[in-house]
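Here you get one chain, nothing else, as structure tokens; it is the form predicted alone.
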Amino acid sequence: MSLRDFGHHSRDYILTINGGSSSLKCSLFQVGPPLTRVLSCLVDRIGFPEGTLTLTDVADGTSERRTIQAAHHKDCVDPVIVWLEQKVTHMGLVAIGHRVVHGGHRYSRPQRITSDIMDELHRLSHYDPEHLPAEIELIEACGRRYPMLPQVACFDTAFHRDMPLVARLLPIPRRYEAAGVQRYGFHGLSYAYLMEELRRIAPHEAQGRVILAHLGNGASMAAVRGGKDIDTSMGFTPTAGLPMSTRSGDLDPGLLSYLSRTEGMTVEQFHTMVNQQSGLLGLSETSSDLRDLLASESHDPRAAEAVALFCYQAKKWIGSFTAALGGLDTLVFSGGIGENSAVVRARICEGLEFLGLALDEARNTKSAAVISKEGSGVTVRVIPTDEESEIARSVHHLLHQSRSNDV
């Protein structure tokens, strides 16, 4: 099906596709309006030998489960695919959208994915070896399957593209800002997805100085100040900024020479490290599930450990971002961390009283819309993040513009 073809189907769906390290989440949305979430698809486990396809049916919340052999993501395609056109008769798919978390200095919106672009984004691939490769994998097996149908990348890069320059340049020789080495910034699908929420619900605080943060397995933090991004945590990779759940967040550069020197461990192996191995799971060699550490911190010093170095970074992350947007107005919590877990939402504002923040317990015990105290100077909201409605938010309006075009 052709960009012309859009909107002449009697069901036309846009499925979304978001890829993570061993999982991957699909959803179909019907074409409105309003654009309506119709199945959501998870595929856990891939790269273990035995993995799981959960598919949710999103009007009445019922799910369904089968296991699935997926040694790469690319694996998943076809019997995702296969298992949505089984649940969804007539369906008329009229694009497919994906996460690529990484876009260079070159893209500052989504893009209809031509053969140009997938040469750029193996060029990419050294940027995020971690994420790149198998996002580019997913493109093409679905690029097999419907050769004709158009699909566009949504990049976690494309909210921090226009940060101020300051924010942006790394203090190293020059000549690396060249070729494109210079601080990105990530989860930008959610970022754009919590403040179109916030511009929604409280237009006047999308104006104003705020903080989101998406903390879960991933976790950073932007600025926003009058709707423009000004400064986010993550850097050149999405290893830099907040501790995660195994990436260490920011550490001293020198320690990869020492490491080098006393151990001999190889630039692969730093990076295994720093990626796979450190952050919460590093510090407690326990668990990287911030659940299981609160479970066991009572009891367990490195586990307590962990989770005050995580709630520590984090309150400086906001202290150092209230700094560079000379106050701040509105503060918000989202993603699996920030969403969920009262007690962690508690001890990184704790201290904080002084900018004005102060939580409700009450509130904050329910993880209610907004869990800052009445009168206090600063909001304090709950906001849980879609990026896969991102994406086909992203995807509806392209295709729409293609379409003006073509007239």
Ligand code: ADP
Contents of the next structure:
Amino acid sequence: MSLRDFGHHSRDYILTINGGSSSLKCSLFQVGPPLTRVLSCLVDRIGFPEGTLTLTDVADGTSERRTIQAAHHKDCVDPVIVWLEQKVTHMGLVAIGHRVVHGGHRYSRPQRITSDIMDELHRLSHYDPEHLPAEIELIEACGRRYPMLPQVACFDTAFHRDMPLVARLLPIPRRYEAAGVQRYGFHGLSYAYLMEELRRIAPHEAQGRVILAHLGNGASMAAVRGGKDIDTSMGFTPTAGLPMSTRSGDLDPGLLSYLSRTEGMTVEQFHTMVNQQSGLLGLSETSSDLRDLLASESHDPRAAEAVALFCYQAKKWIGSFTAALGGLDTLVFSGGIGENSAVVRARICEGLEFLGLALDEARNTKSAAVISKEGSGVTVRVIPTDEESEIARSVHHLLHQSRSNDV
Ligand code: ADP
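In place of the form predicted alone, the structure of the form predicted in complex with ligand ADP is requested.
Full complex below, order starting with the chain above.
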């Protein structure tokens, strides 16, 4: 199938770039109103001998695929942009927006990238050596291709920057707080998008007591009251909180010294274990993918236990955040698991009737927009998240603001 040639002449576009561990998602948005996604692009198997680059026309759903050799994320920039330029006549890019996982304690908003911001990102690299260096290289590669084009960094930590101190502090010696060692929280672009959607669909609920559950390969929750984020399950790094596809989530801090004493485990080995070999994969010993585990749980007790532990911990976090919020009005499920798995949603919510939480089985099975029973105390919603749209909106907003300031 072939993509149609967009005949839009001299129109303005925003490109969004969202790098995963071995993948890259890009989307091209035509500047509105409304802001419209026209093309999306996925590069996978970065770092492998051969990856694929898939370009999808959002309007008619047709896709084209090419192979690509990309040792690093930055190697994808030129092939992706060349292809987009072939597809969109007179593609007038006005800005590029990047998802940046860590913004440290300084940034509670998206930032136009300057040399100062780049210095700060380099400084923050050791907070998240798995993501930030590749994100910095992506920004630099885009800067080489379009030296005059504004680029904007949209931080996953920004949504949580105004959490109360009690939720940000780690109970370790004080001097670490000043050195930046505190709870940051992640998945902020997803949470910002979900809150905007909630404000649009149910403005009254958005002002109430809300738990947002982003359950994908990475999984976390955020507690929001009166539109303000008050707590989140991830911490100084995205390894904390709920168990995930390969990350452990919260662990007893004594485990590192125990494994070091008894097995001679090094800090590096521990890091690899808790980030890449734990969670659903570690417990099941077969797969990090929830769909696989649901398919095998009837005959594989390890798969069943992995799914049970995931649901149990998610239930505990809902209980804990309900206490922090002083009650619960709305629970939002999102992410690959939250949006698609009725059975996991049902197991997480089972037994929470005492909070006023009761699912409607038929609605839940259909992954309807509202899956709670009519008249139940807590409205439970499924909202598909869209981090790229959040980036594009933020970039558009920032450009608009700076233009108004120029006048
Ligand atoms: P990422 O965090 O990498 O963006 P996703 O949000 O796409 O990941 O979530 C991936 C997870 O969602 C996987 O565990 C996958 O099994 C799960 N998932 C996707 N679709 C379904 C489904 N229909 N039923 C159960 N789990 C699903």
